[in-house]
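For reference, the chain that follows is the form predicted on its own, supplied as structure tokens.
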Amino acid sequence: MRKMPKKPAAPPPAPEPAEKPKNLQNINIPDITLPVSLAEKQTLLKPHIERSHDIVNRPFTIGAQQPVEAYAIYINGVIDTDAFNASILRPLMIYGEDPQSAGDQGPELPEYIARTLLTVGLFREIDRLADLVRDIYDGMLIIMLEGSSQVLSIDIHKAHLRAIEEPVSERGLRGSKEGFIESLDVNISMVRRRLRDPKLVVKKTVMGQRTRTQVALLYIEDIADPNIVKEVETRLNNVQIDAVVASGYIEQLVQDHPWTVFYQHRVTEKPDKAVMQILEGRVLILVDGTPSSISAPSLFVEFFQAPGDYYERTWIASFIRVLRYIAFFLAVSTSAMYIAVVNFQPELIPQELLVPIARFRNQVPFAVVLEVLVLEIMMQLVIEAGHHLPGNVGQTVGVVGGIIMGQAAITARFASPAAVIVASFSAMCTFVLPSPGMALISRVLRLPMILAAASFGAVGFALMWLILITHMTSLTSVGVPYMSPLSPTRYRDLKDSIIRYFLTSMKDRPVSIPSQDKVRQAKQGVTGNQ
């Protein structure tokens, strides 16, 4: 028996995901050491994928001296076969040629194939049936010998991916016109192209039992604080369900306040927006299969900001950044007051404005509160119908159906152009939220609003936004206070909440968000406003 060459210098494997909780262990497959035998290894295997017509196995040889039987086991459409046949079927089919046997190897043959002959990057061995059924479930090409316990896991997924292009619900003016797609592998190296620091930390791990789908966790390690990425960590870690198809499922699983309406965490689909919140001190999660991310902790003054309001000068920013609040306002409100008003307080409608709603409302058969609920959720209707259709057909929809009911409403007695006016107004401001979700919550919110002002008029609606800004209040995101720098007052961080002041002012990272780094701009030396 010739003496075994050296071993070239091997490729690092595959870095292996982070420790799996115990929740994600599978009780229905034995963890058990893989035998010997090829064909013991097929038997316990059997049970487990003979029900996966989609599962290949195919059988091969390795060497020609001492030929080695080996069987190649994948999900077809998943991987790339191309990449198989050349760099991983071929050379081993071949591996006969070389002068020193194959079967000379031993158990050790799987270490050595994948340090002499294998060309691909992603790889690692194993040894338990627990491991082998996940890998093959979780899209791995398995490579099993004869003679060896240990099994070759390569990763050589075939992606099928969109084009990366410009998010459809944050669009911007400026700035990056680049958003996350459904690949999480992708999603990260977009970051990392924009946040170079060797201090980003990428850990992986798997969530859902039957899903497993990967997640990883984003942060800078020497600004983000300990104590948020261990809470993170521990949540994520704590949450036992068999399936996360989507984001969605973890941001509710996670949240420190399940029974709100507001958003705790937020979600975003810009790497440029998800690189800025790592930068002040958050956690980034990304989920395989969703084209979006989620920060946390999360301020409710947050939901307000947009990437484009950096890159604009400090008075059209803070300009826009108000009206977005006074956006929010209205589409809350607008149909409230206009209730209150109308049946408690007509006194403060001005004379001329009076008459003409006094004679068209004498014409509608319906009591105020009625015809603007009728109107609020003929509106929602349309707003919903635009979001499920095709983009120019959604439009269409939107603008024709909106301008035929709203007339057709008039000209049939069924509403009173005031009150079209006004669920017209409260619609549209909900369009200026650059947050898709807190455009959600004003739809939502409008309706105690309008009940609350039907049954006591001012008093009603004074009463009911005093409840609302309690409960804000009450909120937290990660144990930060959800209303901070506005309450707890953060003095130093009200120059970047209702309005944006100078960058050259903004010199320390927010103290609302814990960091370990507090100062990220150092002295400049230019003056004058920006």
Contents of the next structure:
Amino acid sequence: MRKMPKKPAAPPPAPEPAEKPKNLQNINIPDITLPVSLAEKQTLLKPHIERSHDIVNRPFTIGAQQPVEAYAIYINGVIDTDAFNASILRPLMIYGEDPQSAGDQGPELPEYIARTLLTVGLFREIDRLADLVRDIYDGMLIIMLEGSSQVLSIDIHKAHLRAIEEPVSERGLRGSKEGFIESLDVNISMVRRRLRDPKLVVKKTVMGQRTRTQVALLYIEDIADPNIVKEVETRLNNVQIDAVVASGYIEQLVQDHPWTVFYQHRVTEKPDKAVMQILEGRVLILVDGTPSSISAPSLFVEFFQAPGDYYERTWIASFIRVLRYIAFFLAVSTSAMYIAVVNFQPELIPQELLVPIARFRNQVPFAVVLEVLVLEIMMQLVIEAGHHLPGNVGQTVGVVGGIIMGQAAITARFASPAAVIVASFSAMCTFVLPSPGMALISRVLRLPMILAAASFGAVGFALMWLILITHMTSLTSVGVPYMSPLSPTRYRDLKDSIIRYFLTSMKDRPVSIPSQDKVRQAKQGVTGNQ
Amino acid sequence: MTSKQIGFMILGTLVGINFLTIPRTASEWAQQDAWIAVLIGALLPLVVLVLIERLGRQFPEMDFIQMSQFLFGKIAGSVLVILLCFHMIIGVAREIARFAYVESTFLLPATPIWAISLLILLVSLYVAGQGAQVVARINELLFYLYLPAFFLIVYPLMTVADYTYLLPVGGSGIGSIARSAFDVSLYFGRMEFLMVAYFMVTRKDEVLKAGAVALVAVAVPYMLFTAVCVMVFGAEDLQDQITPILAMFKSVAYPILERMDLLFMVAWSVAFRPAFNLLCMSGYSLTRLLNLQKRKHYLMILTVSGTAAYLLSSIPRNIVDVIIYSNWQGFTHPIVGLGYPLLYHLAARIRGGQKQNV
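Output the form predicted together with its partner chain next; the form predicted on its own has already been displayed.
Following is the full complex, with the preceding chain placed first.
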């Protein structure tokens, strides 16, 4: 794997709101003004950093004629040491001989040296202890000087980042192969590169009192519905949690219905997909440390859409879309249908097929439902094992689990061939789905379907689907009906739901997602500014 | 609720299990003109629709409970609301009982009726418990899901149907057609639920149009199914079929799918929309009438109503009882459907007169 040598663009520190929400307050750090004396500053700071042995405290002197004592404080391994030596220490220690420098500047010295000596882009001055401690732990380089209560907080982060690669879980034949990585700023830049709209708003905030994770909200100012934006912002601000380790936390903390199995926010690792979502009036949430984005609101039909659909011919894209819906239905239903047919309605099976099924079933000592359940659990274990093992080994486990164990189960009369085919087919259908989330859901939903079919045959199966559809219809995502445009039916949006209609005909943004600017294409086929 | 959704809800409430038997009833007197009887029978719900819509226009700011208490006083108005709710609960019981017996006959012969009824009730409670908006959306979605199933009917038309069975048109006589039309009109009952649902619609000016479209969407397939059944069996043989629609599927060999009748029945086994629609409306009305909080007490009221419906549905001892009870109950639909709006119109006129005098 190629390593990225350096973070491409050092970001400014996260903007501070005028009045800090409760979740942004520092834990047990007195919010007092820093003293002028360097020694007093160190004394004040000591209790907050003395147990962190990775924090480097580097004393040095600025200038020689009127020397000023100074300290550089930073976390080892977080800052770019080359930049530190070349752009900060060298100018301050060697070139800081200017007669106008040093003690003449008094309390204005930090600002003066930042303006005249330091060759770095991003810095800010702070004079509060709480800000100082927080900036140290945020990975800033801190320069403290004798004679001034102002302290310089300089951003020269250097992180060893994973290279930009194609997301493993969302591969496509056509279109961009780029995937988000773990750096928030790189991810934002990937969106920016594709969406050079000055109306694209990027709002950053910090979440998690202890992790202080940067979270960014992206939307297009004149497309996204202000109520949706406000609602998402309010939900984010209301989150009071000590740690946000990944975007999954945010997703679950801001969703409408926490108890449902369905994901109410589409997660994607593909920046091109994320840009499409923003362009449809959605709000995108990016979280530092997570290589994926969350969009709000999200609809059920979105989980069957892939960026590649829009790059293919309409007929091909529509065919694949329909296949995905069929795959979802079969992934959830095949095992249950098998039980219902074999146990309750064998007359539905053609005579020629019924006889061999009955013959093999006769050799299996378990009830159909038990046979299917055991195979399902085996299959789920194989899938899970495949996910957690390295690439080649995972494939081997898949082959061993799927073919050899299946064959062995039939030979040992542990399962009938039909049941093995059903379990394998169900598992295979889940892999057709473009959203890993929906694939997981289909695996979970299989179980209640099996139990319903085992209890009431085809009637139980049909009723369980009714319950499922009702449940899905009752869901919302940021207040938007989850099953829209299917229910409530938005006829115009059906162009991009079960099928993907001609792009030339999709002149408006989806009405299912509230937005300010509905027009996507000029009516005469002319798009954008000429 | 949107006007479009009320249209789908009307459609869902009118089309229940009786869909399976309508060709036999329509052809009993009208013979080959059964399809004409179906169209005429559809006029009854149209009249009910117009009456309720005209009534609702006079009280656009009120709901059913407010309107009842305004027109008849608190006590008499409340009694009328409770009576309509009870009528709807009986309708739920009828639907549960009929579905349970049909499913027992075709799909679950070994499962006891009480278990099937309970299953239908629990699912109905779940759907109704999600609130009127979700119920309306489910009706909408189920309509689209069932739409392809209706095209299956075209297949027998191409293979075994004989259109000469429909001839001579009008040959059965006006009296016979009228008699069958009356019988068929009972199949279009339950329109009275609109007394409650009308007031939930945001664009009330579109209700009449949406309702009329829904009625056409019910009447045309009913007419089509009836005509096809007559063309397949002939009017006389049709009388020997308890569920002609299923029998028709059985009589035609579909490619690959050998037992289309069973598949159709499986798909139709979730079509007890009248049960959850009426349950939702009665639950909503009772919650409002008792001045209870919808969020807190709606589910409780629904459970009580559902339990009552379940107990009523367990009264018939066999399928013959179910048919007899349901036929009798069917007569209450035109009485309530026409009687309630007419009574309210009368009261509104009297109240209006009083107001003018004041």
